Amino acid sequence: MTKDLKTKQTQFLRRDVLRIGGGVALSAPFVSRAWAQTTEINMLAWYGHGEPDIVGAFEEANNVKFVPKYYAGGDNMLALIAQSPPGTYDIILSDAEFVQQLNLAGYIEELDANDYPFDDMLHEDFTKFPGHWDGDTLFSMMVRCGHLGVSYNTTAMSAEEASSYNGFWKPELAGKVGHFDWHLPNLGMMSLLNGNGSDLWDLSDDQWSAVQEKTMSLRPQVGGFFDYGGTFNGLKNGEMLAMCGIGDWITGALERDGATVASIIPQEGGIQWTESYCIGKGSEKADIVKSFIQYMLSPEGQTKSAQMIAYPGFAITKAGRAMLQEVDPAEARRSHQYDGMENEPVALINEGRIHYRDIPQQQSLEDWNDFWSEYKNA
């Protein structure tokens, strides 16, 4: 990098962190001022969002620090909210799919779009994405995103063979296929394998009922159900040797430091994980809530964002993917995210070979959980 490109590049990223205060104390940016009080915000979201690496910079130009609460699973998230006092989370991470249900709880806080940048989205989707609005009304901000599909250890299965689901039936795989333990994505992937397509949520009684079938005969294959530390840790150490209902945002972060894992959208497409931030219903910190959300759709954001320790995710704005490949051209050519690139997440996108991540549309998600029980004891 240039030296005249480093000012720049230094002067952008503080003009930016200027533009997104919306009012609030960020006249001197990364200046802590421990005259003041700090203001904590309690955060609900996936595990890496609260950490340092994300939100230090924040939390430091701004005198806050964020005390997060970790799940896994838009199920887990809506059975804490529900036995939570109202305003006990002022901002929620949520999976997209799961927006409908806290706009219709009431459980979050309409939002501003024009406080937004959906005029550098990368994906025209993303602009108005299912889900996080209610007509014109904006109640969820979409910040990251990833895509799922076919996870291996790539001394025990080519990339050939991890091209299709059926891969995970491969004999030598026997008791060394694991789950990530949660409903939604292993059994969208049992419905993309029975070749439901786009419609891979919407099933027919007898398409659920083929796609439980498909699913138990893969349980002889099965030799866990693993959390995020143990999906981690057992692609890791080979204690599995391929993992469904996943894709790089575990594989990326083992691949980061050496591990012969990788993640492949097979030929029956792919899944795609959408984060986004609400602000909390009640909540007396909305204010630096949205300075937060602006500050993570910022570039500087986005990098730091697509880099994240715990697992790494696809930059959504034009800005931030070129940011990214500007400060972190390994990370960005590993992720695909180069225009032009085999798999590049957008192109995916409009090949139709990626299908945004839902709730059932026939069943109810207590059904798809009932079974998802059934298959584990069985």
Contents of the next structure:
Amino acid sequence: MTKDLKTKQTQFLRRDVLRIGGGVALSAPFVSRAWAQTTEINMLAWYGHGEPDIVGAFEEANNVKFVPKYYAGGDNMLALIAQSPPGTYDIILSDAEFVQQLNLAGYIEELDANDYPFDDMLHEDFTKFPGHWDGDTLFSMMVRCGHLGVSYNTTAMSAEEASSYNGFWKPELAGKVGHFDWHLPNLGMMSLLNGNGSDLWDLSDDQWSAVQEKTMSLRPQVGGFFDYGGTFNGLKNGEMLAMCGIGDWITGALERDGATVASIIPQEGGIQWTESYCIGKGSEKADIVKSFIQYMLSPEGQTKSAQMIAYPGFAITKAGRAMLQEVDPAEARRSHQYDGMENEPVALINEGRIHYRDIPQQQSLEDWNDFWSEYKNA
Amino acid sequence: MKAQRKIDVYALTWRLPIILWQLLFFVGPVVFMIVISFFVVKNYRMTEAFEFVNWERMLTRGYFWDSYWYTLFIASLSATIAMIVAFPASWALAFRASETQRRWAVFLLIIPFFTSYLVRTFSWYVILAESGVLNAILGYVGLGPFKMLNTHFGTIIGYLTLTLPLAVILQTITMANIDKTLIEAARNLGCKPLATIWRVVLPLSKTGFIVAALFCFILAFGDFVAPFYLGGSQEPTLPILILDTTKSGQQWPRAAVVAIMMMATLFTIAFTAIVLAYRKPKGTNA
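Alternate state requested, the form predicted in complex with its partner chain (shown: the form predicted alone):
Full assembly next; the chain just shown is listed first.
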């Protein structure tokens, strides 16, 4: 009896295996077809842009999969493209000030301006952003922006003290002022403090020397130079009470978690970082990439961008801002994205208090970097 | 007539893998690094050239030499502290602990290496922060809070995280192999404990101790994590300078110059240390 049962079980198992195996074999063509339909899109971007909170819904709706390669800084981005064969990256997220170099080097495709909602932009400047057009030809589509100013711990500095870059020199902050370790925003801020206004990147030798001198005078206050993670931790655990070179893109993420930090645009002015999408030269997936850029400029995409987990940014379209206010009024209020609010981003631009980030005009990036290394060693 | 040397094919066969490994993964990359230090960067792309501009640019910059001397100093200080702090523990393990206890201790000292060094470094944030564990304990006895993160102290703590277990292991193994009767003879002849360490234990452990110190120095000299995350990049060490150089303008050739200077320094120090370690004391024939 036992033997019979065992034989029966064995036979059943054998039949079962054959049945399942046959099923798998017969369905294989369908499985492989389904896999083949998932298109991989190679993305080169700052951290966070290829994460599920941003691309998840688009991936699901279009059966695509983003394969992100993250960089830190425009130089790094240019180098990664320069060292890769044409067509490696289908979509490139660039800081606006580097778009022109991407275009000059022939790394990006032309875009059709009719594909994008230029009539819905929150500010006129966003429609003709410097470097994004070559004559009447569009090469890059601005997708989000943010402002850099004085970032501080609200228990250590008042908003009034933070309303000038001079606040970094507050004696009580000695050893507690941190730098985001990138020369461009830090030296740009020092240039604004020196009264260079809209010429902050276009410095004569004398102005450049004055900026260096002013920056050096801050060195005794400085408690460290940090990358994104270090900046985040420094502000969160109170090791740093003020931070130069950043803005709401870091304090905003901390604020959402309840940290007592904030960013303010000081009276000397702030700097705008701007991120734009380009289609990589030679990409065979230009159509779907175009759809993705359109998606990111849609109200839904703009809302996701403003809520981005890695770092928040401003919506740049009217419809995007309206949707943000509707679905996440708390975030819209926190980031001042309501008309008439104090520090409302578009009003700040109109008041001339915001300057778009650029690269040095009269000095080379190497000169600025050399000085930054000297400063760190001082 | 000179006897012709016969090639030992058997021995050569066994040596070949390590020779190939060294050629492929050490000599090759070093040669490549030397070569690219003469290249130039144009439009963020390295271009083949034979120019001394990178050498001239880096070696004439004050910040390079500031970083160089600082790295040399802090790595030496860290190695010295590691050797001193490790000694009592190693002494106890070598001379006071049983064979079983020593094996367990060495095993436990190896365990930290199972975890990522970066994770171990980040865990110090919780302990060293102004609102951290150490300051909380010090607060109970009315001290502090002290600033420990983003300081030279933080850098040293990071280096010790990396090197201290290694220093204890190497010192323990070295001292455990000393002939104990020599120590007993010194004590029987009236030598005091400290004098015994100085005149018997240390001379007999010289080779192992120098090798241990050398390892501690090498690891600290080339470490990026501790000075960056616990030292707050102030002042920047040479590994941080390499990162800065590549980050801005993608100057890999200039970073290669810094790396070659680091390697030249390490070679010089390692060679000197090995010579010292194996040098026979004056008046000995053995």
